[in-house]
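The chain below stands alone, shown as structure tokens; this is the form predicted alone.
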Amino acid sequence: MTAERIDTTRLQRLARAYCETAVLYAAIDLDLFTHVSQGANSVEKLANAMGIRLLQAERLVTTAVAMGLLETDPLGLRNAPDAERFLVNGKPGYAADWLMFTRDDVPAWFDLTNTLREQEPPSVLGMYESLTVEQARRYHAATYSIGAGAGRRFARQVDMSARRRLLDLGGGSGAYSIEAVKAYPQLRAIVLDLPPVTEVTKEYVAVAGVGERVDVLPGDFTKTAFPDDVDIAVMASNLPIYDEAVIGAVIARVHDALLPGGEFHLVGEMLNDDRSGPLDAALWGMNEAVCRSAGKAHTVGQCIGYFTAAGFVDIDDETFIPGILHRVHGRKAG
């Protein structure tokens, strides 16, 4: 048998990843796919459209092809299928401002090896300590349209038909709340996060038209005493901000505040039980070293395990997101 033969493809492409992500913010920068979805579908109209030199067009029309963003065919160039649903400025699914909003992040992460480095202990909550009202505008600007989506995915996978009153941990613009109380017209929400987060959160929900049924409570769900009068609960998309001891102490809240056979589902990114993956769960829990805070990913069994010793009963758990979202649930007796 011949040895299969070892070679440094995959470490170079790793290495030089980050070139891929620039051509990509380029090509959103440029409105690239935008023109090619108007009728520019050759190298020289793109160049006309976007303003730039013949040979920096080919540059680029030459890479997003390469990197599957753009097809050929003998009529011309065209967007790849993902590319005209989410990167076509004004389609409703255009979905730049999120793929983009971790940019700012960049020198961060190419300064990761001082902060690993670093011996002082992380905060709880690191960067997000500091957080202003305009960050969390811009923020929530970038991926309401992604987490107005994982909502209405929420209310279509977990039957609310039943429940009055939905506790929003961490629920940011509120998109979980928004989107459950316009599925379901007997229910209302209250939206607990951070009180710079809770000012955006009242301008989403003002816009969406349910004002009356969804409220917030500025806070800290770490600390912040949670309302008594709930019978259903949800944290999406912040488990990796936080450490086992900080989750746990959390869902043990959370279970003694739901009323008796109250329900509650963690929504999050997280790590197969081996710690093999999924990589976007591993880059999550990275990303609390870059935002300096004691966070990290956390396994399908551990999130189980916090909930058993919490003392909620008929655990389950399934995919939520393929690759990225995992949903742990549980209910309290009663």
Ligand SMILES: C[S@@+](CC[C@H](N)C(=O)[O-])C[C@H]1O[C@@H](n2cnc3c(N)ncnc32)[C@H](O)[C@@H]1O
Second form
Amino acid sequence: MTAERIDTTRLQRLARAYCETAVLYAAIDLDLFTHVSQGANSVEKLANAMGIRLLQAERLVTTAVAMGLLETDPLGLRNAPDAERFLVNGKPGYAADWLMFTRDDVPAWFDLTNTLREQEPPSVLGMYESLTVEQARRYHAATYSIGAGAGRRFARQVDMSARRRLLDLGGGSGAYSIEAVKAYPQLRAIVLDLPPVTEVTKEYVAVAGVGERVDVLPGDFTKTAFPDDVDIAVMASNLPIYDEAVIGAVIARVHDALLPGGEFHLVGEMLNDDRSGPLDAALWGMNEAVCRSAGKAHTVGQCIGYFTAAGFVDIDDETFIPGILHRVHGRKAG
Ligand SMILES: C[S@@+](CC[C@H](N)C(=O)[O-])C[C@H]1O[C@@H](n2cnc3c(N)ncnc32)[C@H](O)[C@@H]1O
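In place of the form predicted alone, output the structure of the form predicted in complex with the ligand.
What follows is the whole complex; the chain from before opens it.
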């Protein structure tokens, strides 16, 4: 038996992973994938379409091919399936807002060593502490570009046909609520989010034409009293923002506020119980260091524990978006 050869390949790739991020950003900025989709299938045509020198276009295309974002065939260049679906400006799936969402955080990530050495205790709300309406508008342009699809998936996975009122905690753009009321004509929803955010929620709800059926509740879900007429609640993509004590307390309050027989779904970036990954959940936990909040990555088992401690029954969990989001859910007895 030959011993497995250990080399530096993986470590070199990790040490220069930022180059791939930068190439993706540049390709999106220059509308590379949009031009390819519109028929620019050679380096020359792309240089022309992007308005950059031939040499730079060749570099960009060569790297995009090596990254698997572009493919070549005898007819020329074409987008990889995910690039065609999510990176072509003007297509309904265009997700550049979301993919560019953390671009402003790049300098802070490259100062991570100093952040990890800081001794000051973090704040509870982190980046959300001083959010303005304008920042919330930019933030949720990004979350909506990905959240609408997640909201549709939630409405497909969770049968809400017998439910009357959905509470959407930290609902942001209202993506989950909008898709839920569109899928279930009898359902009304209420989005609880921070006051600057609910100003933006109202804009998305109005554009979706569901203003009559989706209300907003400006507040802080760690403190604000929940409505008392809710038979289903969801909290999506907030989990790593808070620590065990805060999440446990919110889930206990959701349980108490729900009508008997009501259900709660926690959709979040969760670690496996052996804490071996997924990497995305670990990185969102680390992101809270950059945001200087007290948040962290939680495991699936911990989340199930919060439901159990709160008094939920019929607790179960499933993959929501493989490698990214997990869903833990339970029912209030009655
Ligand atoms: C990543 S976004 C997710 C939005 C939405 N749930 C979705 O999946 O599209 C997180 C949201 O949680 C909200 N949030 C965080 N902490 C909150 C708190 N204490 N009270 C209310 N909203 C909060 C943020 O303002 C933001 O809108």
